[in-house]
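The form predicted on its own is given below as one chain in structure tokens.
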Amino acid sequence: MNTTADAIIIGGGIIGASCAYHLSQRGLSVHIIERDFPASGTSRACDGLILQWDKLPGTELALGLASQQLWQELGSQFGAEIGFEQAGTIFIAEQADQLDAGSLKAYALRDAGQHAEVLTPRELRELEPELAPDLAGGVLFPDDLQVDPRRATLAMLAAAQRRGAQIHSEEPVLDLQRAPDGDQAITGVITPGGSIAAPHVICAAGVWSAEIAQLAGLNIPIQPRKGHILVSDIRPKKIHHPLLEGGYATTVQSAAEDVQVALVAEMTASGSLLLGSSREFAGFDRRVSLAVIQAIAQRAVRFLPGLKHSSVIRSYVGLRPWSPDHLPLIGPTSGALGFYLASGHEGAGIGLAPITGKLIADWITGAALPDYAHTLLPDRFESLLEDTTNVLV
């Protein structure tokens, strides 16, 4: 497999797929290197909600709104193939102070051109009759989107393949190639199947990005953040919108070490109910915790009492790539020329995938960049970008 390309993407999840989609769209020859199989990691162990109300004002919200527009375009292109739907979401306020916080989010998003409707308790129950009767109210965000992450990943990869992109599955990266003159430029990758040379190497390896970055002599502050999801059996009654409790955004933005749990509920295509969510720092441990599953179930029953007699038919764990400032690392690195990062999205990887791929393509092709692109550069963690031992850990 000794060959050349314009760009190499390490990682076959939804972020890598988006990078491949946008780069191949610009006419670049692309190789995707995946240690397992496409969408085998976080992209198949998550929900597919694309939210704006959980984004902080500034760079994060600007990034989310730009990606929402790109998802609309992808939805027009792929539609049912990726499970695309403008389902909207409902923010559920358990207490009056949460309703106040939700109202502030609604006002902020309205200023950004999004629709939002504050709901009284009666209006909330009219939209979602299965909800508990003692809730303070809610906010309807009708512009929020939903996709099937696995199918979206595969659709973008297939589109890139139709433009000539090549996927190498079950090919772990053993090392990175460097320029022969001894400078810090990265010029390709080495796998068990051989080597590929390219002037641009993009790390979209999710929670394994720090491992890949070490091969480039970089120490990046991305670490895995564990999350549980459970799926209930099929019931005749259902919810009509994805539901998220008011405390969800707090768990997203928190860096607490202990387990954080907040209700997320959405219907699956089969009619069962997907329930989350949890957040905890537990390394690369992907074992399901009964205690966490019970905590999620209890939270779900609090808001949806009719679930009390439902059965959990399966549960699973995903690992989110967390960064300390709650923003992804997107763009080139000065410490390793030719090496780009597209990682650190934590739980927003599905929603931010399209804009991430576009920004990487913009950096590589020299296209015009939005102002916020520079705030996402990995070098903002300059004190952490120190040389490390050039070994896999």
The other form holds:
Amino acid sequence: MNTTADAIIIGGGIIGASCAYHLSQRGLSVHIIERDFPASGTSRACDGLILQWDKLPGTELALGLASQQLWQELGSQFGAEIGFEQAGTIFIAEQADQLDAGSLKAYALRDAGQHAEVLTPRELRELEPELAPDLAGGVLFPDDLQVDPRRATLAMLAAAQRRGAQIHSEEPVLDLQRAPDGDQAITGVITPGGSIAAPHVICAAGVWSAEIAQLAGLNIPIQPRKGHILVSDIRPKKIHHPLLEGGYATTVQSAAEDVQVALVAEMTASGSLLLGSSREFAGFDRRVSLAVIQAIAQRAVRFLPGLKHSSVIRSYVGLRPWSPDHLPLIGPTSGALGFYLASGHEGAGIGLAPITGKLIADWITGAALPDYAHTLLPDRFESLLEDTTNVLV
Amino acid sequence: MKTTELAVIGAGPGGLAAAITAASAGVRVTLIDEYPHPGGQYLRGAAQTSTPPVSRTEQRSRQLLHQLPHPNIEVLTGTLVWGIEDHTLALYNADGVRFLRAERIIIAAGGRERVLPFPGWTLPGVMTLGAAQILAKEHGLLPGKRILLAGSGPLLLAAAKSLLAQNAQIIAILEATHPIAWLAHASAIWGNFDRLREGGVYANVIRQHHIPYRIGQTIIQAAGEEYLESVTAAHLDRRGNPIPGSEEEIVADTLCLGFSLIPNTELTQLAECQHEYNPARGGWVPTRDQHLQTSQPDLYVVGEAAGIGGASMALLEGQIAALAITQRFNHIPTLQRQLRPLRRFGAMLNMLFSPLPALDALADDETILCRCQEVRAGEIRQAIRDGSHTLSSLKNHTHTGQGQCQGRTCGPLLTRLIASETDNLPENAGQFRPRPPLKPIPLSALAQEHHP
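Structure of the form predicted in complex with its partner chain (previous: the form predicted on its own):
Starting with the chain above, the whole complex follows.
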């Protein structure tokens, strides 16, 4: 198979799917190259919460809010097919100082046009009777959303396919093609199935992006950061909102080397609970850690004492693409013309997928860009053009 | 954290042989088993029984069991190993969760019956041969009043004997293998006289009770309102297809199933040991060196968990691993020589009694394949046609294998189904990836303050 296209997307996760969705919507012919199968990596090993309160004001929040708007549009288009729900989320505060921090987030988000309601301990328990009685309070963020990441990925890919996009599953990228005159331009990809030429090649390979970027001669600082999720048995009692302990925002922003654990509890459609979360740097090691299982179980029982009567039926880990400044790398690169990055979202990839796809489409089609788009350019990392021979983790 | 010199997981014949061989050389052993009593499925209820052993293997296994309690062996029964991290085992029992650090580990986790799905197989009253044996051997109970046994392999006969000891009414035993297939494997029997004797004992028991043993037949459907009421049996042709017109309805309230055994590899998978697909050993098995050590240092596997071959093989393998660990290498070659004909015989049984691919067609599109998540065969076949050619991909597209058994039941079924639908080798379908906890553990126990 030797063919040509307008754009090639490397990676069939939610970011690649969103890029395919937006590019095909603008009439470009798109090929998606996936080395395994769609949503086989991080996009099936994560939660589906779309939050704003964990974002820092500025570029991060602007991105989040723009993406929330796009998710609302996808929600009205796909609805139950992607498990879309405006469930809201509740920030739960164990101590008074966490409640203060939560209140500040509430005010900041209100200034940005979002809804937020600070809850007394009593109001908190009225909304979520299963929570422990000794908490300091909470904050309800009713605009937060929930989707099924795997189904959302497949739905966006299917929509792109209906507009002519082609998905190549089980086809790893062997190499990138370069312009014959020896400049740094990338002009296509080579897979075991043959070669595809395209003026735009987008790397949406998540935690595996560094490997692909290296083929383009770029040294990108994305590293895998491991997260654990426990799955409970199906429970008679329900929680009504996804619950996140106040310490979650701290672990999100932290770049600490040791394991960070903060409770995230989310109901699935079948009635079991997904219990997270942890963040640690462990390379590409995808083994479940016994100590982390225990630590998450302890946080879960601390906040939801009724869980003592439930069981954990299994667990899994996902690797999230960590970026050093906690912002994704989105857009063209000056070091490899025609090569774009759409990666480095860490735990926010589901939430930020729609805006990422839209920005990539804006860059490629020359559409007007928001100011913050330039803040996200991969060139902000000086290491990008350093020697790439020893970068892999 | 508690420590031990050698942890043996599984107290069946292989685990017992390993534990006692090592303990007699002065090694401090912790012998762990999920069930309330040691002995495994093979010796279940043996401590209470007065019936004579059916073979030298059973006699030797009972002798080993009677060496417990042993001063060098701590026996932890009713204890689940739910995780393994290098040399650390995560345990769960009535006292809660705790961790054990072992210098060496021998896994003797046994095997389990393969079950094939057909319309009605999820009805109450349909169970595995092993489940029926637990009721009969451990609790002295019968699973029902009119019992039918179906599947393939010697376990059908062993289960019949256990049930008959409780005066069960067995209507018939249906062996799916075609008799012509038996002739082709006759040569491997040479040197396995103890196994033949065992088979002879079973055959006698069945003859004495006038139980029809029907070769070349199996169950193609089970029916009942809320509980099993009747089954449809049919003759099979040499390829395993039901012969039209041969169907026969049989009234029964209990159907016990088992199409030969498959190795329990969850622990070796969790420990990230290298595995290979070997149909002569029952499917996926960990690769081992001559001393039965896996690709992970200090981790050994013996018995059915490393390849189905029966209790006699497990006894020898348990001894070999323990002798290697205690550096008594000069005894090993003799045992390895004794192992050879047993391996040959085991391979013959695995090949002979492995169900033919045509039997997978018994499940119609409405038949549930993944019981935990209630995924039907039709949805799975569609996903395979849409390009899901691995278990991992099927899990992603249909939710199969995401329930609390983590794919233990449906995994082997899906492997066969993918192979037959895509006309590909079963090993290309890959494996489900088990993760801790291997079986459900209460959050209250996990949240206890014991750290690995």
